[in-house]
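Take a look at this single chain in structure tokens; it is the form predicted on its own.
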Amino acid sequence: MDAQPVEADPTDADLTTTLATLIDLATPFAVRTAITLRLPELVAGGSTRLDALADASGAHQESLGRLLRHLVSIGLFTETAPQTYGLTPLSRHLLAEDGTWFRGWLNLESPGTKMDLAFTGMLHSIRTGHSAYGAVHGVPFWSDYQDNDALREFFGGVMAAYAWQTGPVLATEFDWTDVRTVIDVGGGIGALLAEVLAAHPHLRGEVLDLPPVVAEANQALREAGVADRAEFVPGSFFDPLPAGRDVYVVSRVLTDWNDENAGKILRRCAEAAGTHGRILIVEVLAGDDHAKRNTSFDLQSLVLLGGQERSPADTEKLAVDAGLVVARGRRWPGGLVVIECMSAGREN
């Protein structure tokens, strides 16, 4: 039998290098600074020399050169000649159409950075189990969301991007034949609802979210061409919901909240659905592989919103504890899960 190679234990120098990489703060902020200064766009547009990049970006030339030296070392740019720079596969990826929202998030002057700075309060979250956003910024996230137009529009855009991914699946894979009315609970500007209504002209729908969202939601529904069959309902999913709708959709909402509050949301849905309605829980949930690769998102849910990721089984238990019966659940690649529920006293 051939001897198996023995892997050498890492040396102290190896471990020190690994630790230094793990705790490095310069790199993430260097990348964000490059995006804020629009360096990938400028290089792509022909401003490749340091002096031209400094003029175009409004940066201090010598300091920009030091920034670019680091960005070259991590592979975001290449130095094609002294003080002349080119794109790499990484920076080209950032410039792709589906990288637009990512660049927006990483811009140091955008609400995305403000949201990410909640990570500086992680100790508070780990000690208390609550969001760190208020501890860091002096105001709870959802209060800031209502009062800060830029944050609300940005966060709404991110949620809409997620809805545009999940909406087509929900519109085509769920049987809407016998449904006449649907309400998207906590649905933001109505991106998911618009997908469903566009695919099923017989449906009428509502999207419920906090009152300040009304203008953006009405505009989005008009632009989607469904305003004649859709209505924005101002309200909170912690309060009684409009009753008697055929289907209550709760999409990518529960992970924003801890078990106690997520249970309250589902109980409100159960009350409103009564003995005839159904509740659809739509989430991208952590399977084993997803959980291994996406542990940072779970921490982001905690520090930003006080929420948590759950497995499909945990989500079904949450529904049962809220007085619902799980009728069926379906999964798709990428972690998308749709769990169909009904009231325990539903009339069949």
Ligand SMILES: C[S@@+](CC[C@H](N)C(=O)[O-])C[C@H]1O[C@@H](n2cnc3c(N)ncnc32)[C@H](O)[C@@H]1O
Given for the second form:
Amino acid sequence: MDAQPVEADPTDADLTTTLATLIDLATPFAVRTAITLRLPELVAGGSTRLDALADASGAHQESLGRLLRHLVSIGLFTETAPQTYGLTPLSRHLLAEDGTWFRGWLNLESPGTKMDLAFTGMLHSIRTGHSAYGAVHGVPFWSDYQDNDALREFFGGVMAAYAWQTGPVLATEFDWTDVRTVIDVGGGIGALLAEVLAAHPHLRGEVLDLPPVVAEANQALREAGVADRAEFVPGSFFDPLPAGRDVYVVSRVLTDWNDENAGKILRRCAEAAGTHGRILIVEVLAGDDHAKRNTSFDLQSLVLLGGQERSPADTEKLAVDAGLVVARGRRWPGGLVVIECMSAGREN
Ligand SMILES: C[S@@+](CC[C@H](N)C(=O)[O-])C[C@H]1O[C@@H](n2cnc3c(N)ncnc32)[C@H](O)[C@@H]1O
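Could you present the same protein in the form predicted together with the ligand, rather than the form predicted on its own shown above?
Okay, now the whole complex, with that chain kicking things off.
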């Protein structure tokens, strides 16, 4: 048998370097500042000299030079001649990423950064178990979301970017043959519902979400060409839900809430589904390395919303505790997990 290579213990210098990287706040903000000033776009467009970049981005030239020195040191740009910059594989990759989903989030003037700044209140979350957003910004996330159009539209757009991926999978993998009515509970602007309705012309659907979402949802349903079979229902999933629908979809909602509140939402679905309807809990896991990446998403869920990431087994337990029977749990392409439940009193 070959001998296993022995890994050398890290030296004190290695450990200091690792720690310095872990605690560095300058780099994330330097990258976000570069994105906000559109430096990769400007360099790609030919503004490669410091004075031209300062002019085009409206920045203080000497300070911009210091920022670029750091960005060169981390590999976001290369210095091709004194005070002249070029793209690197990293900045090309950044430019290739989808604008709304990635650069939009990281722009320091966008609602995405406001959301991320909840991390500065992590201590509050760890001490209390609650979201830090209110402690940091003075107003709880879901209140700000309802009052602040830019935040709601941004969050809705990011959610829809996921739902446009999960919707087609749900539309094709789930058997909709015997279903006539479907309601997407906390369905946002209706992106998932629209995909399901578009694939199944015999279905009628509703999206239940908070009242301020109505305009964005109606527009999205119209643009998807399903407005004649879809309706927006303003309301809260903590209140009684429209009863008697064949299928209740709860997609990527439970992770926004702690077990107590997630259980309340499922109990509302169970009540409304009665002995006839089915409940589809939809979640997206971050792939095979989920367990590793999950720790970071889980903390984001906590500090932003007071929510939590759950494994499929944890979600099934939540459903059972809410009085549901799990008919089956399945994993589909794209990390999609669908747990099909029904009320404990249902006959089949
Ligand atoms: C993470 S998003 C998921 C959206 C969508 N289901 C999807 O899969 O993309 C959570 C949704 O819950 C909605 N929401 C938050 N609180 C709510 C409440 N009390 N009642 C109904 N909807 C609510 C938000 O407006 C948002 O659309």
